[in-house]
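Here you get one chain, nothing else, as structure tokens; it is the form predicted alone.
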Amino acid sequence: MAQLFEFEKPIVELENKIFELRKFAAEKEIDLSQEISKLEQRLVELKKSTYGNLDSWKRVQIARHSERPNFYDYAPLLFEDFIELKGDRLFADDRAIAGGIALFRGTPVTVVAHVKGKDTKENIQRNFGMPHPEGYRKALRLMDQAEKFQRPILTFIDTPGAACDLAAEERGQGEAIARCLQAMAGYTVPIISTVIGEGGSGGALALGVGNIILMLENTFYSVIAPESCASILWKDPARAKEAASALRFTAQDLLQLGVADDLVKEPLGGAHKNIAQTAEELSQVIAKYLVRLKGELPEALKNKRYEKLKKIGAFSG
């Protein structure tokens, strides 16, 4: 059964009512087209009012939806000839990070992405999208290769944060993330980073030092998860909704604050409602900025990335 949020229940109830009315009309051979048409119009209006006025917490819920597309859902719709490359050549292959080379609208690119699982078994295998150091070292290996062969880098962010267990610390989690940040800051190729779900803490930022930061409409990008923020500030994770509002971390907030450069529209209800439509919107936006960035000189790309980072969090007035 599909995951259903409390605010979506009136929509589902109306959809069920329309379904039952159609079924009844067919069984009894009664013309109820006018009544059904009125309900369908009401349904459209209800969806627009519900999904058009989402608060921060509702967007968090949609970003975490169990059916939300992950990188592997988008890859065949965005790229031709995606070849996945595995392992960090040091320890292991971390399945919370996927990457490789592909053609994007005819342009060779390097792709690196966080990957969550679709069910409990796969989430355990992928550690719920929380990479260990070897995941970030794999990402660094692929991005270094992109710099060497002058391929643009496309990253896709969807993680609650980096793995924070003992094994991750023993294998140098902080150092692995820092090396990604340092390397991305110095690359001379175009980098476009897209938040497709959750963007949590340094685990997300490790793939987020881009010339362009894109965010899908129902995503968030934050230094901390709302539950963790509520636990620290108020010793009460149940106040996560309040924390979500205070953090101002949604795509709409970050576009206004200048952290994100553009917002990618999703179908009403979220990307999981129509993956193909979402991928097409994303493809068009990435293509627009990739053309723009490919016209920049290599040194200018690096310098503008640095200037962009310096502006984040600056006070004016």
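What we label the rigid core is the largest C-alpha set whose atoms superpose within 1.5 Å from one form to the other. If you're wondering where the values come from, they're calculated on a predicted model, not measured in any experiment. Residue numbers count along the first chain shown, from 1. What changes on going to the form predicted in complex with its partner chain:
Positional change of Leu301 between these two forms stays under 2 Å at the C-alpha, relative to the superposed core. In this overlay on the rigid core, Leu21 has a C-alpha that sits 2 Å or more away from its partner position between these two forms.
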The other form holds:
Amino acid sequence: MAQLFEFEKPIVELENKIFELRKFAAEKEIDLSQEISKLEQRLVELKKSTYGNLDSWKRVQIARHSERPNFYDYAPLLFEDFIELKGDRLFADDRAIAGGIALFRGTPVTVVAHVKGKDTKENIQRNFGMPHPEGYRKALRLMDQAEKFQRPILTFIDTPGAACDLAAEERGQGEAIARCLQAMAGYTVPIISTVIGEGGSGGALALGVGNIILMLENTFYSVIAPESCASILWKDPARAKEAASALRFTAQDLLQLGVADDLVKEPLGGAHKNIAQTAEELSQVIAKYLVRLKGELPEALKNKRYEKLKKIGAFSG
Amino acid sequence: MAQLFEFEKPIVELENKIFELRKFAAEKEIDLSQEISKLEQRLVELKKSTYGNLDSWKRVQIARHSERPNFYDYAPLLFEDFIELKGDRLFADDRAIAGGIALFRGTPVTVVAHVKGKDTKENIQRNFGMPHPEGYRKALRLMDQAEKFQRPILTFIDTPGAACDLAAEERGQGEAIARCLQAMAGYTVPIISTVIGEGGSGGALALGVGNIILMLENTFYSVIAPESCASILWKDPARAKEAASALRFTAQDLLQLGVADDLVKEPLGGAHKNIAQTAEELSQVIAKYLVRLKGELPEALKNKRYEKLKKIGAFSG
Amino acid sequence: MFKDIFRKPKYVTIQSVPAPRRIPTDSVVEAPVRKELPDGLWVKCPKCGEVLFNKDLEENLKVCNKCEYHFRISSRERLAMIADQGSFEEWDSDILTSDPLDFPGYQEKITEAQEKAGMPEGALTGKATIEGIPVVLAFNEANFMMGSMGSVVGEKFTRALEKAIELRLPVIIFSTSGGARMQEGILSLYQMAKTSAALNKLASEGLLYISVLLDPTFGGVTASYASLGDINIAEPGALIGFTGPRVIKQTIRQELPPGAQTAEFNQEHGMIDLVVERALMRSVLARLLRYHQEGAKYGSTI
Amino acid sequence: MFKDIFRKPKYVTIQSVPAPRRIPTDSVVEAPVRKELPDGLWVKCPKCGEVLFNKDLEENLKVCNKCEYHFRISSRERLAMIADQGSFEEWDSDILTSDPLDFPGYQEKITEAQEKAGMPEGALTGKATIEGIPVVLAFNEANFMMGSMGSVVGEKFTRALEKAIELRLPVIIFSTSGGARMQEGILSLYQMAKTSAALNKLASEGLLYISVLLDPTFGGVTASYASLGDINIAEPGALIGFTGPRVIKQTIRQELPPGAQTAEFNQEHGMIDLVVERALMRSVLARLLRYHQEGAKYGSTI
Ligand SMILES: [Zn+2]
Ligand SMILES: [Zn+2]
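Could you switch over to the form predicted in complex with its partner chain, since the one displayed so far is the form predicted alone?
The next block holds the full complex; its first chain is the one shown before.
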């Protein structure tokens, strides 16, 4: 049974009511079509009003949905072929990040993505999508390879944040993330970064230095988790909902703030309601921007990415 | 008391005899000067015959002498200043390799060296001069830095070999050494590699891809330790002496084989008999070659190093 | 020609870096920045408990003369200890914070911080000389919202880096920060990318960057410019990490071992080139700058 | 223009790499190369003990159909499984071993090895096509003195790499070796540097290098070309390391845990991109080559 949010319950109740009415009409051979049609009309409106204008907190919930599609769900739908390449050549293969070479609409691309698990066992293997330094160093290695062979880079962001434990501190979590930022800024190939779920802080940003930054409709990308923000601001993690709104971190917010370049439509209710449809939308938007970027010269790609970064920030004077 | 080799004992016995004779003559006020002078003559000849034409095995013993000067002994004598820089920025600081920036006769240089300990405690810290992958990755980082800032690189080789344990295997000992070889081949700065003690196999070679390869007189540089070679060839590690000769790995052999470019004179009996004198010789030889190399253009340094490597090997056809 | 190389070493000592200090207890990180120097005549050392007279402490560069605990100091104090007197030319002091997210309480926080730090924002940048060598300097200000990085800090640092490229000067950044500033949301986060990108440009120009990591350096600052030095230097005992010990404990219930995240711990784990005590910092920086001056390159001595 | 990019995916599956096989016991590495296929009609699998008919085994590419143990095979057999039939053009077959150190017993060892391997030396190099894509191939020959690298192996590999640069072709090296060859002393050791230098040149030309690591790969070969692939591939269960388990045990009395130094162990520790079973090797290599063909670069599809 799919995870259901509180705010979705009226929809499901109405759906059930329609279902029962139909059943009753069929059993008793009564014509209730007018009644049913009215309810269906109401259902459409209810869905629109429920999903059409989700607040920040609802988007957070959808982005973190237990059935939210992850990179491995999209890969076979986005690519004709994906060869996963493992390891940082230094210490380990971190399963919180996957990467490799894929064929996207006939073009070889390098792909790097956070991966959350789908169940507890997988989540333990993937540390809930929170990479250790070796994950970022694998990403760096694969992106360096893309630069060497002049392949576009597609990154997919989906992490609550970088791993926060002693092991991560010992192996230089800060250094590993910083190297990704620095290296991505210097590449001469097109980079498209897409937030497909949670974009949690520095651990997300490490894959986020794109020429183009895309966000799925129901995602967020934040300097801090709303719970932590509420803890700090009001000493009360339960006020995460307020923090979610204050942080202005939804896809729509980031588009307004000039950080995100475009949004990718999700089916009503979220990507998990129809993965194929989401992948199709995602594919089209990526293709659109990849074509644009492929028209640029290598040095221009690097310079424009730098100029884009330089413009981010708000100050006076 | 200094470690004494079997072959040195006649010298010491003679020295003692002369000492006693002097004492006796002084006490008894007898003129034994003619006798003493004869013995001193014999001592000079004995030293010459003993040290002047050491066989391979004796050189191995001197190179491994417990008081053999290590990099830290030479550094204050070779450099006006040495700032040690630590760490591979990935995992650890390996104390079996030291590196940093030094001022050599007024020129800033990057220095990388194996370091064996002087006693058991230090040897445990430095793993007997046998680096783990993090040691080679520190070397690589510092050499990359030298390339960035166009500083000459001086390496000092003194290791029984790379660390051979599970940790080294887990962290990619082979990869770490291979990266050093590949990177050194590509630098456009002058590299002078000097064997100052033992040059043990791949673990030594990782610092050995110089434009110029120097060897102190009583050192060896080998594909395999003589004991291991004897084990494999004759199932008898005690025949190491024979293996030492078969492997042709002394400084003199390598000069003949065209691998070493020049030798550095040691005091009679070995570097440990007079560290200052050895350092002075070493400084002069390094200076001589550094001046030569500084006359070359960056690309030429790289190309000539490559050509030098390409010529190493013997085959027909 | 080749004159330098034939000059005999006249002064042969290894001017080695001071040995690592004893590792401070975790309680040090908890000491709020402000407690260090109350207005009274004396102050208690937060590490060893020794009572120190302010005057003595100032004379000792705010280092405890008993346990060598390095008190936190302001960016202006640091500047005075590092740069040649009167050589500093400040840049971009007129860039001021806006409140792009209309974030609850941010305006008040900024006003408070300005009063506390006596500066309009948490970054100080400019040009100076150290032992006569020109260099671009940038500082976090710990008294300004824990040295956190928002748009202004990112912008000032980025401009300083670009100016360094223009002037072909080396750069030293003195980091001390809790990380990216929450109140500017995603804009703060991307200052990490922005400063790292500017450092990439500096590096590709072959210019030196020395990162000095001070107590405490965490979060988005560790995960950007602070970790990217050609040479990374830390003060003894400085706490440096990505995630703070309290957050680690809260998040995964893991208690860090004593000494974790100190400068010395970071050095053992390969992240820090040199641990340099405050009294030697200026001279170590000067030596490193000197060895990287364009004239010091071997090509130019020929 | 941009036609390719608008082509809809018609066949959407992840052609994922086969899952890692069960880890072979350490005894596998002890199995001498020659025992694999005696001349009889059948052979016993050294891993699972199953009796296998030679004919079936050959048809299954010399992989045990019960436990998927990959038998060691010769360079010629490997070539036949990888390259398009009849496409191989051999290079430098006339380079022969000399005995530069006059090393005891070396001449005899060479003669023996030549008989055993049916080749003049332990390297096979040349040009071929794989699924029509031209590529430079180089192989160690395990039957020739354990695939050890002396001057001839180093020279042939280096020449092959230089030829690849000249022809602008990608390179695949199939490694299986005990390491540098003792009998040529320092000259063997420096073949590590020589081949690595040639690979550096190849890399700086932007050409692809795929390293395929086969059972067993150790010592100076692991510490040079075998580890330097843009992509490192291993066969399941292949033992790969720097120091062999017996030497580690003898030297520091450390017993390696079961499964140490297998392809799967190396992949977990970040050293191997892909573990690919023999039956899929050719097609995986072909795909990788195809994605790296000059025409596949994004610049050229515009
Ligand atoms: Zn104190
Ligand atoms: Zn079997």
